[in-house]
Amino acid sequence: MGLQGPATAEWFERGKAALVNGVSSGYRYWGDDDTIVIDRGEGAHVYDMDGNRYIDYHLGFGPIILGHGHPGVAAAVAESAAAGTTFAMTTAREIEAAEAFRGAVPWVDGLRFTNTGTEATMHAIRLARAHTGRELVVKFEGAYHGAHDYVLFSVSGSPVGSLGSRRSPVPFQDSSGIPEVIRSLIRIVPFNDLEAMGQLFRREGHRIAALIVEPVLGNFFGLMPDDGYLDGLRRICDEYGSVLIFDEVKTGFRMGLGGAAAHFGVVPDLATYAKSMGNGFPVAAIAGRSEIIQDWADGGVMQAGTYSGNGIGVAAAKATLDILSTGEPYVDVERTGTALMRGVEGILADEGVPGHIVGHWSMFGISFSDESPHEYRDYANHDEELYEEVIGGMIGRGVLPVDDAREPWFISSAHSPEDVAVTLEAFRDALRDAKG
């Protein structure tokens, strides 16, 4: 695409001299000519080093629920930073943030803070294994639960052709450097297939410590569960004494104040949160029911972190949760997300392009396919080339979704009706150009 202007290109060259590929996360590298260097963010917009403005639907891969640089969050963080941030002891701000969390998610009996979603899911799995005395963990094809070894199998970037039979899925290892023995501790099941899950538990339920699930597949279009599917998972885990973990790193505080658990009316045993909880600041949590989290209190199950509950993160969390608890941001997010979903759907119909809008108004995807996806393997039916061409055209017009269709468009309360209008015009024009 050649997205770099002269100043951005100069900064990227400096970045490559200091950072591997000029980035601190592999997902941020778009190639030497297209990797953007950001100067600042304001509300729903980001600006590169050349001053080019983009309407942002990355939103940091989901955390920015209130908009970049929200003044209320920024002020709380500045106040906390001035008072010191890391003490190796509990702080009043940490307690206040935990109280705000429990007020927002009332099913939770207790929690501990950490810094990233990866840390949260890692600790949740360890806690589940300790609680049950079992070792196997079940995850879904196309689900991403962070960058630690125990979950880097059959994730959203895995090639569909390498997943094996649906009757007996093969755990596809997504990275080198993972010990082979870990493959034996993971079981993979297609999403939205309750019968397949039942068959697995009938074979190995007595060995399964936990089932970890994104209630909405946050790295696959924002795919929603079938009606009753999460209830079915709850019943299976109850029958076999396995821990049900909701990975709400993306859905938590984004789909609503109570996250996916409240939206779908299904209560897990443990849940992990990050992203929207701090509007872009590094803060995460592992939360759960008393009978499981009591294992931390009783000792013998490691959970620690030098920066866990640090002043910056918990101040951001408390401020963000206070603002979200008013309900007003969700009115704005729903208005914007619904308008975009309906608008894109209408443009696809007008242009005669097969496609489906997938997900929730706070995080949705666009599948260029004849049939709406139902599970990860359906990605094989998506026209990836057309999507990338359309998104490339949109970015050239100042609108910035992720160029991989599997990553949803994220909506913030800062997006305006004008942003929606510009976005839909850019989508229509880019689609027409891609059609030729």
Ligand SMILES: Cc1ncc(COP(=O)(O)O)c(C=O)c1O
Given for the second form:
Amino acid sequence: MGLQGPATAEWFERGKAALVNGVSSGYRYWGDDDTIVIDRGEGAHVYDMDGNRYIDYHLGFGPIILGHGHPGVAAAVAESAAAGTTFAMTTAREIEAAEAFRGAVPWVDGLRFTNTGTEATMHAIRLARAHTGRELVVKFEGAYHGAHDYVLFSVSGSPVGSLGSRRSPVPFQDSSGIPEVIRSLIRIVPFNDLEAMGQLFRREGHRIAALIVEPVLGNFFGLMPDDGYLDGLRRICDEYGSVLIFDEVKTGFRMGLGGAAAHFGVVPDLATYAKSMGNGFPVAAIAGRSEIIQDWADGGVMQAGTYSGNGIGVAAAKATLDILSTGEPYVDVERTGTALMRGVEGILADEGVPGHIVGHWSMFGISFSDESPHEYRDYANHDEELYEEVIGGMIGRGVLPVDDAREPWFISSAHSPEDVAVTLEAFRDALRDAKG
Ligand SMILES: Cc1ncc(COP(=O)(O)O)c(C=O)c1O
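Since the one above is the form predicted alone, can you give the form predicted in complex with the ligand too?
Shown next: the complete complex, the earlier chain at its head.
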């Protein structure tokens, strides 16, 4: 694409000299000419080092529900920073943030804070193993639960051709350096197929500690579960005494205050939260039912972290949750998301390009395919090249979704009707260019 202006290119050269590939997280490296260096964000917009402005649907992979640099959140964080942030002792701010969380997600009996989604899912899996005395973990093809060894199999980004047969999926290991024994503890299932899940549990249910699921596949177009699917997972876990973990790192506080559990009316045993809980500040949580999280209190199950519950994270969470609890941001997010979804759909129809809008108004994807995707393997039907070309054209016009369609467009309450109009025009023009 060639996305770097002269100042951005210069900064990226400095970045490469200082950081491996110029990034602090592997997913951020877009190639030597296309990795953008950001100067700042304001509301729904980000600016690169050349002063180019982008309407941002990347939103840092989802957290920025209220817009970049939200003044209320920034003020709470500044106040907390000035008061000192790390004591390795509980603070009043931490308790207030936990109370705000409990008010927003009423099914939860208790929680603890961590800093990242990766830590949260790691701890949830440990709790589930301790609670059940079992070792196997079930996850879905195309689901991402963080960068730790236990879950880095068949994630979004895994080649569809490497997943084995649908009847007996092969865990595709997404990184070197994972011990072979870990691979033997994971079971992989296609999403939206209760029969496949039932078969697995009939075979091995008595060994399954946990079924971890993104209730909406937030790393695959924002694909929604079929009606009743999550209830079916709940029933299967109940039948076999396995722990149902909702990974709400992307859906939590984004699909609505109560996340996917409230949206679908299905209560998990444990759930993990991060991203929209802190509007971009590093704060995460593991929450759940008392009989499972009680294992922390009784001792024997380890959860610890120097920065867990630190002043910055919990101040950001308290401020963000207070604002989200008014309900007002969701009205804006729904208005913007719905307008974009309908607008893109209309343009695809006008231009005669086969495509489907997938997901929820707070995070949705666009599949360039004849049929709407129903599970991760359907990615094979998506026209990847066309999508990349269209998004490349949009970025050139100052609109920034991620150019991998599996990563949804994220919406913030700061996006304006004008942003929507500019975005749809850019989408139409870029699609026309790509069609030739
Ligand atoms: C559903 C889900 N779970 C867990 C994670 C890991 O979170 P983090 O990057 O904060 O470690 C992610 C990150 O994108 C995610 O999308």
